[in-house]
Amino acid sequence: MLPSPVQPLEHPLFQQHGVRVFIKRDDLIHPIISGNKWRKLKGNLAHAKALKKKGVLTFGGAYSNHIHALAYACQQQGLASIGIIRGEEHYQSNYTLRWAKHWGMTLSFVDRETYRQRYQQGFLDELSKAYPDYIIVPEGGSNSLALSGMAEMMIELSEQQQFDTLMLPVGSGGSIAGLLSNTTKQAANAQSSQRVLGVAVLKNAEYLVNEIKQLMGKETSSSSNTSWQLLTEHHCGGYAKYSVEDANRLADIIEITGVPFEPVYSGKMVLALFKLLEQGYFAKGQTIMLLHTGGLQGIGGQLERNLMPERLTKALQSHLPSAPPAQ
């Protein structure tokens, strides 16, 4: 469903601080491939087909949104898929990987030391030789081919709702780099007064600033007239971690707004928004746009491991994913 809808969010805290808040519901693009995953994947899949490749090889953790989305997207596009998975083979029976296997993905499990080589050129060259009929897409789908899809999102926004600040969760950096690309600014006529705030969802994420700049390219990075910042203190303890207090507050927000925020990505973004409001970060009269980047399939893995407290589970009850087919 494109363009994805923009809707206002209502909460007493917004009124108290004199701000207007909207959310772009990229989680509603597709029931399986939602949010930034579809936008980042479509350029890569088109590239694979243009090169007449057999399929796509990529990387991810055992509960990866990227692995889940890419497996389905490749199946729909008639492409094979291979997932290099960090972890042990027993993970293949979990919620995410059972779906990936159902959609035809071949899973290859590696230890953490091997997985750390996923950005090293020598390791990638070896994979290219072993799988010459596959293109290699990095973890999270963040590469130069992903930027145009995120640029399209910014173009949609320019025609839907004016805003002062755009907030989004950041895992690998591709989404925010696409939003800041020259293509986006020229096509969407982005105003210099607008700013983009990325909320890093993992600990010690300062390195992502350079990753984002590299994805943008030197020319774009130096000429950008859109201010941006990566906030690295709102990770709630680390990737996929959060406290019971965080979960309960997120449950309150979901109940009041009616929008499903999972706790790994979009939930950390909205919790960051509330903390910033309480700190007086936003001036009165500002219009804030949130980008919901999907990832709701992750609820399945959270439930499977009994990680979600009861209140958050109840708040997300109507958005729980369907069970994967039996092996």
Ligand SMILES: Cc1ncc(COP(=O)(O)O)c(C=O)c1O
Given for the second form:
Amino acid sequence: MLPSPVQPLEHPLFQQHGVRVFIKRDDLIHPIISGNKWRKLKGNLAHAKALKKKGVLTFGGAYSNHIHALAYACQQQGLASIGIIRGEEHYQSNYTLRWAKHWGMTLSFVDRETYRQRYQQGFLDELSKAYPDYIIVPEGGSNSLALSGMAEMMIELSEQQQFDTLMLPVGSGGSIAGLLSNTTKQAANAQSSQRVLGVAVLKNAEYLVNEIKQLMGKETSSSSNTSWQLLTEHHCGGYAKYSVEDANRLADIIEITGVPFEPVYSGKMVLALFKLLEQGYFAKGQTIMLLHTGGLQGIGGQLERNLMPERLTKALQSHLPSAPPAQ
Ligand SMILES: Cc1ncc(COP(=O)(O)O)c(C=O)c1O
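With the form predicted on its own done, generate the form predicted together with this ligand in the same format.
Okay, now the whole complex, with that chain kicking things off.
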């Protein structure tokens, strides 16, 4: 569904603090390749096709949204896919990887030490030699080919609703780098008084500031007229971690707004919004735009591992992802 809809969010706290809040529902783009996934993958898949490659090789954790979406997108585009997965082979029967296999992805499990080499040129060269017919896409799909899809989202959004602040969750940094890298005139106009707040979903994420600048490229990072900031205090304890209190608060927000915020990415963004409001961070009269980056399949793995407290599970009941295929 493109353009994805922009919806107003209603909550008593917004009125109390004199702000208007909207949400761009990129989670509704597609039931499987939702959120930032299609936006980041399409440039990479087009590249693989232009080079007449057989497929795409990529990296991810055992519950990765990127692995799940890439496996499906490749199958749809007639491309093969290989996933280098951090962890042991038994993960192949989990929610995410069952689907990835179902869509034809070949899974290769590596230990943590090997996985750590995923950005090292020597390791990548070895993989290129072993799989010459595949393009290599980094973890999370965050590379320069992913930027334009996110930049397009910014143009799409500028035609839908004016706003002062855009908030989005940040994992590897590709999405925020992409939407900041928009250099077209139209977007430059729209961005001049706007700021972007990235909410880091992992602990100790300060290093991402440089990664984001690097992804944007020197030229764009110095010419971009949108101010941006990475908030690193809202990770709720670390990647995919959250307290029962966070989960209950998120359940309240889901019930009041009707929007399915999953707890790993968009959930942390919306919890950050509420904390910032309580701290008086936003001036009265501001319009805040949230970007829902999808990732609802991740709930499948959380439920499988009994990680989600009951209240949150109940709040997300009507948005639970479809059952995984038989093994
Ligand atoms: C659902 C979801 N939202 C947000 C992100 C963060 O995006 P990025 O890694 O581009 O910062 C990811 C990870 O790619 C994700 O899976």
